[in-house]
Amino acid sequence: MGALAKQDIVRLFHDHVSSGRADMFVSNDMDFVFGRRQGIYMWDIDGKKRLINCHSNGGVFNLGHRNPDIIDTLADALKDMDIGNSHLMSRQRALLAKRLADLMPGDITYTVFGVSGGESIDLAIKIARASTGRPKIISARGGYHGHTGFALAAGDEKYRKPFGPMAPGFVQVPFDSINALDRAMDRETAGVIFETVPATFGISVPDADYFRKVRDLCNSHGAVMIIDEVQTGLGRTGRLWGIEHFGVVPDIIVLGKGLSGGIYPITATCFRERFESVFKEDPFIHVSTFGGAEAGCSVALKVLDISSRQTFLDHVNTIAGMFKNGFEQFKQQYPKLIVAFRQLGLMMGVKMANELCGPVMTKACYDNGILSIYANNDTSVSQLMPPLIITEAETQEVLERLGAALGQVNTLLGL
């Protein structure tokens, strides 16, 4: 089509994909158009503008925007593979398979692999439901694990309202309650099935002890423990698998977004060694045509090689402990306006004063060239997730501009 200028771009997008979304931004003042990207920055269709991204997609930008690594990586592997055959035995996906097994905790050594979360969560719960013969899926209140049927059936109920009765069987308890979780389990109970820091909850990092005794609960009930990792994984947190904190082993863990290094969707379902008996008898009883694509695969191998390097780790860790000594400082400047900063290595959540603040936290960070979202289901609260290659120099350019943008917001809600 040729060059378009940026404001028929969103026409265009108005008109062809989301009226709603165009609206929305455009009357915000937030009409920003996916234009050139590398490492922790991204700019306007028109260069006019540009971000760095704290918001990384949920963590899809774990190895920042076009990771050269990543790129050479793909390039190379389409010289001689496309996506494969789902049908058929696989190099590159025996190879994948493989490695997460090495670097997973416990005994999950097998995998599954598919295109989105939502996909990979209705797996886990399909094994979940297969494996102990019951029905019933316990989930969190206010959590999110994706808009297709089981996953969406899982999530807080926002997102299922509109589009009716959901599959039965499926019970929500308060999250980091395992007095709730106690009450809810029974022998029906197939599986229980959280995100191991719930994001759109508002990066809610639960006790110390909270997972060992979910752990012990489904033990206890023959239930299957499920953990979704498919933001807190692939080193967010500052381990490998953010469950790693909490000393457990789950049944199934669930992957996705930063597996694919922000170039091609990939995502997985790992489980322990007793569960590929759902798939025995009919190996074919799960398919999913692009899941483990085989160019893909050759790109999760690279961001695992990456991810699970203990020098990537510890830079996480110390860009963390810049962002912490930042937000006690934030904490003295503006009392009234934040409540609490919460964090597990660099996914944190800047929880404040009322439900109007992180609204207005995402149009103040955004005139000040960040991109942060509030998390959907408590509006308090503010995300931060900026890609996991941020640099120290670049981390304090973050805080300069954050603390610009809480200062914003402080005076405008008169605090």
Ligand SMILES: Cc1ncc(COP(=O)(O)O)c(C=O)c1O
Contents of the next structure:
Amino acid sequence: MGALAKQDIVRLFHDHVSSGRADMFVSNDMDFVFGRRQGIYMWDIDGKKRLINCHSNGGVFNLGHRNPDIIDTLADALKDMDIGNSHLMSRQRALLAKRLADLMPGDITYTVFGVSGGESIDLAIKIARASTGRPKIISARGGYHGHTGFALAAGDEKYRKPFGPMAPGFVQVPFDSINALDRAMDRETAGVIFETVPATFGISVPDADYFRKVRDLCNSHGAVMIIDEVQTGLGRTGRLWGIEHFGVVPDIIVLGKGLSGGIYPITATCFRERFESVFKEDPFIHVSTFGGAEAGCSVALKVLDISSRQTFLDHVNTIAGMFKNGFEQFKQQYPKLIVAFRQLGLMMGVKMANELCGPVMTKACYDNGILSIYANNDTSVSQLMPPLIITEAETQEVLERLGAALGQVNTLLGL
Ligand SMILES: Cc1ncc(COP(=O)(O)O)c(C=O)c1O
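Swap state to the form predicted together with the ligand from the form predicted on its own:
Up next: the whole complex, starting with the chain shown before.
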């Protein structure tokens, strides 16, 4: 097709991928077309605009764009591997599952792989239902677990509404309210599912003892505790798994996004040994053609090697400290705009005065060379999730740019 001018790509995208998205970006003067990318940076296809990625696609780019170690690993794997066959036994899947078993808390020793977070959430819910023989699944209002069947049914109403009847048995409660969960749980409850820190709901960090109480309620009702670590996993919070901050071992942990190294899609449903019985009678009751593709397993193994190093986690915490200090100053500068700075490691959200602030901040960040996107289920919050490999000097630059963006939002909204 030869080289295409940027406006031709925008037109093709409009005409054949999504007219709604193209119109929205163009009308907001944000017609960025993804071009070159490296580390924390991404450039427009015409090379004219550079953004620092502080969205990281929810953690896909934890290790930065085109991380050279990940690329080498994939290139190596492609010398003698392909997707493999999900029906057969596989050295790569076995090694990756064993590595996950070693790194997971408690006796979470089995893993089934998928290709999307939603698919792996669906499987977690299938396991909860099959192992308990009960139908009810409780999740958080405003939470997000993906766009597929059960994951969609567990998520916020607005994503479900246009699509007709959902699977029955799903109930939502306010996040971080143990009383509400207590009232919702009964003998029909198969499981509860929560993000460790709900991202789309605005990086809402729960009380320190919330998940311990969730664990207790699950124990007393015989329900399965599912934790969605699609965004919080793999070092994002300064520990390998976000749930480690809360001192409990769930029954099932779901991983996605960052496990791909930003290069090869792979997701995982990791569960306690006792749930393996679900697959014992018919080991082919759940199959995923591309789930745990062998080349992708090599990538995920490398991601785990890098992300589980103490030096890596120490670095995340150092950078998190820089953001904490930076936002203490911003809060003094813009006391009416910034309501709270929400943070668990580098999982960060800026809670602002009203629901207009998030979209306005997204645009101001864009104009200042930062990709930061507001939380869809609480648009007063701007999500901040830079790649975990960001350096101290780069962090300083991000803080300067964020300061400028906050100043513009403050002026624009007359606060
Ligand atoms: C917390 C959480 N869970 C699950 C998902 C679904 O993942 P995927 O889009 O890969 O299906 C997402 C995606 O954004 C997510 O943020």
